[in-house]
Every structure is written in structure tokens, then in C-alpha cells.
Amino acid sequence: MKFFIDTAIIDEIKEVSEWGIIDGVTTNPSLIAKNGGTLLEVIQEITKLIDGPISAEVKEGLAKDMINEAKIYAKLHKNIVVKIPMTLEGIKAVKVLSKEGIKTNVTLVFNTTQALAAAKAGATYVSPFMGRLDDITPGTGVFLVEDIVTLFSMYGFDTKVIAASIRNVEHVHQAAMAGSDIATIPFKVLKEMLTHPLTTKGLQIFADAAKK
């Protein structure tokens, strides 16, 4: 499973960019908004930190006004995925930019058939929201994105699921487990993953014999 940071933060993608497991970057307009610059901007810093896809959001509106946000983005660089919200004029955007070869990664959803016809429309990726369904019923979130790997498996898509609004090192877990092909992951999380108490412990023991 690849991992990929969710955030628009640049000293986070920094510092990630240097432990070697990153695989790629998504994010979207309110993560923008917290880094303090336009989205044009950030993007082009975060091309310059990670090889790997980086998803940039157009704005929810009309069909052909997201295509047109949408090449303006995938001009910017080789990687950039173009972050489409589910919708009925987002699933009509996803099906003209995936015939001119522009990758999209439909976002905020949230069932089965969602992620099917977005799959049947040609996304690159999907984001099942993990974190916002556990929110309403505990536990349904890892239960959506094993279902949706199933369906693609068994459909013959290509299309990849990316396992988002991830909140905790337990939701990385369930993510891997449901054979989620990617996890977006929060900053705090990522760094959350790589500790254990056994593991400080046991270090403390080690440093603890070596000076005896």
C-alpha cells in the first residue's frame, strides 16, 4: 500500500519528503487555506519536494467549468491529479478529462455506487471518506473501502482506491487490511505510525544496559 501525505503544509512535505516512505500528495482547498497561499503556489512547491501524484481540487460547479479549472492544473506538471468532487457534473467532468488523459481523483465518497460509476467513468483514483463515516456509524468506514476493492477487483477496473480522512494510526491499519491501494495520511498521523511505547521502553532499556 502507498502512503500519501494529506496536506498543503510545506514544511510537513518537507520533512516527510526525507523518511523515504511518501508516495504522494493530496489536498484540497481548506488545506490550501491553512498554508497561506494559492493553490497554484503551493502546487508548485509540493512538485518540487515529492515525485509522486499530487491531487489539486477544482471548485464544485458546473461540468464544463471543472474542466477548464482542471487543464489549468494538469499544465502545471506531470504529476498532478485533478481532484473532482462526487457529484453528477463531476462524473460528467471525469469522463471528458479521462479521455484526454488528464488523471482525476474523485473525492468525497462515501458508498458503493458512487465509487462504481467513477470507476465507469474513467477516475484515476476514488476517496472513500473513512473518518467522516466512522463519524455517523463507528466502524463502516473500513467496511466501504473493502467493499470497493472488491467491486473493482471483480469489475476488471483499473481505477485505485485511496483511503481518506484518515484519523488515526488504527484507520492506516483497517486501510491496509481492506487492501486499500493508497492511504492519504494527516502529518500527525504519519508520525503517529512510526512510535509504540514498547518501542520507546525498550530503547530505554538498551541505553539503560549500555551504560552499566
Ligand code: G3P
Given for the second form:
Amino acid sequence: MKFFIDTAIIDEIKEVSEWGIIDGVTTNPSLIAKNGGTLLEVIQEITKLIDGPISAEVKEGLAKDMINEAKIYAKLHKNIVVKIPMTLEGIKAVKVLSKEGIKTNVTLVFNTTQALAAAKAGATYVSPFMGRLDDITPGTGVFLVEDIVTLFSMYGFDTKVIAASIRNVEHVHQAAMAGSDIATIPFKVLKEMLTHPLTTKGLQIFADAAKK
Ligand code: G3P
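Moving on from the form predicted on its own, please list the structure of the form predicted together with SN-glycerol-3-phosphate (G3P).
Following is the full complex, with the preceding chain placed first.
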């Protein structure tokens, strides 16, 4: 499973770019607002730090407007993936963009029929939101990811699954076990993934032994 970082904070991306295990970046309007810069500025900065897919989200609206905005982002860099909201207009936009070779990530996916529609339209990625689903029905986020993975394999879709809205290490584990192609993970969770209380304790035991 690939690891993307789910952030628009440049310092976080700079730090994880040195770890060597991050395959891409996803941003959204809330994350861009937290960082401070405009979407174009932030995205351009990210392309210098990570050589992998970078999702930039268009404003929700009519297909023609989302297509125009998508084309602006796609021209910025070869790694740009245009994030399109899961609406009827969004699906129309994905169909046109995929025909033109522009990569898309259909976001705010909460059921399998939305995922299938996005895949049929030619989406490069779909993003089921595990955490937000768990917020309303605890424990169901993982089943959504698992079902989408199964359906894409069953019907031969190339669309990749990005497990999104990841809130904790258990979500990453669940996404991996469900066969998700990618998990997009906040910085805090990425750091937590690398730790375990017994690793910390084991290090202390070794350090004490070395002193003796
Ligand atoms: O990037 C989309 C998604 O990962 C947002 O997560 O925590 O706002 O539900 P969250």
C-alpha cells in the first residue's frame, strides 16, 4: 500500500520528504486554508518536494467550470491529480478530463455506487472517507474501502482506491488489510505509525544494558 501525506503544510511535507517512504500528497480546501497560501502557490511548492501524485481540489460547481479550473492545475506539473467532488457535475467533469488524459481523484465518496460511477467515468483515483463514515456509524469505514477494492477487482476497473479521512494508526492498518492501493495519512498519524510503547521500552532496556 502506498503512503500519501494528507496535508498542505509545507514544513510537514519537507520533513516527510526526507523519510523516503511517502509516495504522494493530497490536499483539500480546508488544508490549504490552514497553510495560508493560495492553492496555486502551495501546489507549486509541493511539486518541488515530492515526486509523486499531488491532488489539488477544484471548487464544486458546474462541470464546465470544474473542467476549466482542472486544466489550470493540470498544466502546473505532470504529477498533478485534479480532485473533483463526488457530484453529478463532478462525474461529467471526470468523463471529459479522463478523455483528455488529465488524472482525477474523486473525493467525498461514502458508498460503493458513488465509487462505481466515478470508475465508470474514468477516474484515476477514488477517495472513500473512512473517518467521517466512522463518525456517524462507528466501524463502517473499513467495510467501504474493502467493498470498493473488491468491486474494482471484480469488474476490472483500473481506478485506484485512496483510503482517506484517516484519523489514527488503526485506520491505516484497516486500509492495508482491506487491500487499499493507497492511504492518505495526516502528518501526526504518519509519525505515530512508526512508534510502539514496546519499541520505546526495548530501546531503554538496551540503553541501560549498554551503560553497564
Ligand atoms: O483529504 C480528505 C480527507 O482525508 C479529509 O479528512 O479528517 O477532514 O475527514 P478529514
